[in-house]
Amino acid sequence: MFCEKAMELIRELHRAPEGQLPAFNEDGLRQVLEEMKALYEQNQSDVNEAKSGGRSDLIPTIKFRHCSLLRNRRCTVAYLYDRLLRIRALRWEYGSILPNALRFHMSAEEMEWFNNYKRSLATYMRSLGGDEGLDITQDVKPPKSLYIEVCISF
């Protein structure tokens, strides 16, 4: 029970090949949040009982549940952050329009984040290089040759 669902979220991301986005596991995330709510409520009742009844034998159980809460939180944040990093990498790989297969694997909040990131990147690129801007998403790999030919027209 303790942290198993949260660890499964992390394993799911670990199993997915680099550069691919697995489907957003809303059900798994909801189960982790429900477990966290149950642990918190159990801790609250045990803390109140320990305070009012002077039961110090509950302290190890309270600490264990609290550590489980912290671990669930870390796993949840790691799951969401890794997905955002993958989505950001997809923007650089595919451009501003994602294929439908990738969009299908994203939640509504992730699509909103992607659109905001896309807009911010476009604003930044327009601010570079004068009137036309500079597309920094093109030619992200350096040239193989050390020398390049530059043509200057007057």
Given for the second form:
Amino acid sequence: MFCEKAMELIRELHRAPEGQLPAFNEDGLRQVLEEMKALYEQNQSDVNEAKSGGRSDLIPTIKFRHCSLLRNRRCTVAYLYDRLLRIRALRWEYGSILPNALRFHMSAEEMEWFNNYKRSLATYMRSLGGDEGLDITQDVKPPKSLYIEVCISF
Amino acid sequence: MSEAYFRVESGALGPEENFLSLDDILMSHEKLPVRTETALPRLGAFFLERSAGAETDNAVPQGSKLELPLWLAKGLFDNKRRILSVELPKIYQEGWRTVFSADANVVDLHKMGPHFYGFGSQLLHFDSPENADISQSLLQTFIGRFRRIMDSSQNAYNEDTSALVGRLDEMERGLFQTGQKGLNDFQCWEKGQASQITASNLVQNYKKRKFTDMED
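Moving from the form predicted alone, what structure would you give for the form predicted together with its partner chain?
Below is the whole assembly, all chains and molecules, this chain first.
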């Protein structure tokens, strides 16, 4: 059956607990795209045969492959999108500088996306609160009391 | 991480799945029994037991009984049933529906295909004459089980919940988790921990993993 590799990608993400970011599965993605290419080429050839060779009985087969192509596309897009949601969460929970371990889990394009997101967020934050701007990633929850107690060790 | 990560929710209980939802993709991977209404040439490699052999262009013959994933069955189905016709899986048929109406709580919905409600709702797309009964059964089953899920999720604090959760389907488990989170947040507030500054879960989890990386 087609789309098995695509399902592996989805399962890998689903297994990661609490929205953690697993390593970017470059190899898996490449295999999915190769399968899509093969499906597309087989369909192209069968469509020609159906039109010129009068093989209209190939139409269900063409539809079968087309469904598989759509499924592979869905899995790929969902995989990439969910990873971006996790990367976005990193900016809010971890901060602006990510540890190396995390950076190695991201593809070059994802890193670029993270940098662009950081920049958009920073620009926005600077535009708030008058001259100095306002860091909205701090103090996300309203305070429960008027004062806080802080322990300092010397 | 859980606080800032907003995954795409499942839409399976509604009219359509959500395209980007990982839960819906996993749900639609589950299989259902179908019957081919026409031959499928050149696909014999996938269904070797059914394949009609090289002379027929390696086709899956008309009238074959196969198990296909939901996404594929949905894609190939049309109301004239030109390519395939769909059978209801056993748990959505009359026999099991009677069991559910007798006592919905005893059934292990995780074993019966972990996405019982989602898959059952999407099954309605295949225009079975039993659709009205199936939807009623899904609704009544949930109503029958809901009370126990709500009670147990609100009263199991700091204990092993595997026995409570073992027979729930995925949607019910999500509900249980939500209940548990509410309970834990409330307990946290009662203890006055809500106003303490703590490291986020994500940061703690990554710090733990870092030590094992160094040991390797």
